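The chain below stands alone and is given as structure tokens, in the form predicted alone.
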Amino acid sequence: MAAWRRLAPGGGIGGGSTGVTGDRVTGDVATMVVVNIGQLVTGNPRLPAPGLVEDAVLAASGDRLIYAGPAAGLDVATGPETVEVDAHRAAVIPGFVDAHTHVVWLGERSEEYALRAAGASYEEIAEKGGGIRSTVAATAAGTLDELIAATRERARRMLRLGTTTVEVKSGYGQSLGAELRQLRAARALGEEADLPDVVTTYLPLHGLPDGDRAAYLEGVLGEGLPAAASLAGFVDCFCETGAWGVDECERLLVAARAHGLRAKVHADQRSHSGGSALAARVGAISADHLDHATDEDLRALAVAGVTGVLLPGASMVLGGPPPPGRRLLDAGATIALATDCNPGTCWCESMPLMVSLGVATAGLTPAEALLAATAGGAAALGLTDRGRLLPGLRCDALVLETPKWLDVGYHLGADPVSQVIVAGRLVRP
């Protein structure tokens, strides 16, 4: 179990140059030193996988890392306030970036898992006004507070689990107040000191309205854009056969480029509907679920940088094929893994067993799955600051329980960590 103290000012690991070196920025004063790293994973691609260095020290001002190498090298000044953080050998690694969720959500769906359990198939139980539309009706009628406080808890849980960053999707209103309740929840939770940090996606196109779906789309090209538009990064939508078709999906990402919100795609999860093909041709920053996508697809992904989001823990719940993970990485595409923690076909909030299903299912190394959960994941946000360990980013790491980084994905839903730190604070002591 790691522990923490406060150093005494000055002296010993203190250096007074300015500047940027290959592992350090020197000149700031540290405010936090991890020490007694047994195992520290960079992200550094220049380092063995997944960015390996052995008997190391993490340091931050602030928010941003100063240094992250061998401890031989560590080169910083302290101050009273300086924060020590002893490892105690155990291993270190970048905070989870887990970037596709559905996580603010009222009601529940547990009927759901029986009747899958049975046989019965997703179409199935949407056609019988399960599904996203169960969510929608209890979520949609729900109050802004009731939204913060369920959402709290599951936020909570995936922080304890490592998560630091997490996109959050709007999905279950329906109504242009509905989803912008949604968003206002994510963005209050994002606010709270001690849960992850987070951003958020506009998901008008996910089930389908009970009114008329073309009177429905022109609401939200007209109105439901610019008024995300404050409260969002990127806009989303279901693109699948059942829900919402190509064209439609494509008007909808077209538009959104006018209000700042750039693409994401639901795509190919439950067919080949054509959604990969989209998120390329649009330049998409994620195409996300791709269990059906074609190596056509998955090289047009590539082709055009768009980050491929799996996520196993929905492709084996609803027993679908595997996701792609292999055939992504031979496409010369970007990977990240995440939960889809949602309601119905994935309530989970731990990024280590999607590392671990990474591995076991998609065809990832360990240190592949990995880097898709941490480097991955800030990819598919378009977020540069965070996923890697070295200086200059956000000190966002995760000191784990154990000596070997590779337990995150070999000890199969376990909680391998022992503390949090978010943007250089510890939030999980």
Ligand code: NIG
Given for the second form:
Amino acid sequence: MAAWRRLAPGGGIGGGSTGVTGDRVTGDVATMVVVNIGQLVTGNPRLPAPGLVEDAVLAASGDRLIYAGPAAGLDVATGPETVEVDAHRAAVIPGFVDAHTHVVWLGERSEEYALRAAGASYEEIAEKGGGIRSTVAATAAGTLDELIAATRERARRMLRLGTTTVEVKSGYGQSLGAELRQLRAARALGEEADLPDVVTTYLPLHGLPDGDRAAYLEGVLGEGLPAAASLAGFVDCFCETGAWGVDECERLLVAARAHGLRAKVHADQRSHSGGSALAARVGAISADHLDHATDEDLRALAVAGVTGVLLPGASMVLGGPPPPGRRLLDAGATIALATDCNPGTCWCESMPLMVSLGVATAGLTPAEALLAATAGGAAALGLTDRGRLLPGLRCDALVLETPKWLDVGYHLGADPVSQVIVAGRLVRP
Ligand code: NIG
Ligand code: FE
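So the form predicted alone is up there; where is the form predicted in complex with N-(iminomethyl)-L-glutamic acid (NIG)?
In what comes next, the whole complex appears, and the chain from above leads the way.
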């Protein structure tokens, strides 16, 4: 177990200087240093994958890193408020960026889990009124406080397992008010101390509405998008046979541009329904799932600069094809790994487990999987200030329990994280 202490007033590590030099920003007094790091995963592509430095130190000033590199090269000033974290030779990696979740929900669907185990399909359960519809009924009826309380528990588990930034979608409201309430709940949690940073996505085309779908879509375009624009950074749609069609999704994604909402697509998850091609066509920031995407689809995503978000937990639970991790990389695309945390297809808060599954099922090397869960997640959210441990970026870092970063994926189903640092602050000491 790593330990931390405050450094003595007026202390210093190295000589102290000012200016910017290579892998450090100097001139600022460090507010936190993480010393005695056996292996540091920086994500720096110029270093051996996954951006590895041995015998390393991190230093932050406020929420930003000012040094991330060999202990021998450290040269920052410290002051009375500098907190020292001793990693005791454990590995340190960037905080996980979980770029796809539906974590705001009420109710539960354990019966469906048992029904699927007995042979019922996800689609059969949905046709009988279960599935997304069942979670909408429970979630839309909840108050803001109930949504926040239920989600806080899940967000705490995420943080304990090393998630320092989480994307949260609406999609279980299906009326304007209930969708916005989900987004407000997510944003309220993002304001709380000791929880992951939150990025929000408006997902109005998820399950099908009870009434006229055309009228519902018009309402989303006319009222939903303007109202959601101040609460979300992205818009998303479930482009799938039995859910929303390519044309309906395209209208949403194109209209959303005028409101500053960038597109995401649940694409080719359960069938080859055209979501990947749509994501490439509209220049989405990410296309997610992709289990049934063809090689042509994956090339189109790569050419269009769309990040492919792999959700191996949902793929495994639903018994579908594995996510196309290797194929996406071969096509030249950027990839992310995420949990998809939701009550139907993958109740899981663990990014370490997604790293394991990315290696075991999606054809990724351990280094590719770790980068997909950190820098890849940041790319899927358009966040250029995090996902790697480099000077100038946010200090979102995890001290592991063990000396080897490989243990994140290797130790299946474990909690490999000892300490969590969010924006230069120790939140899981
Ligand atoms: O990403 N596919 C659509 N949405 C979720 C599942 C939602 C649910 O079943 O409640 C997913 O897998
Ligand atoms: Fe999803």
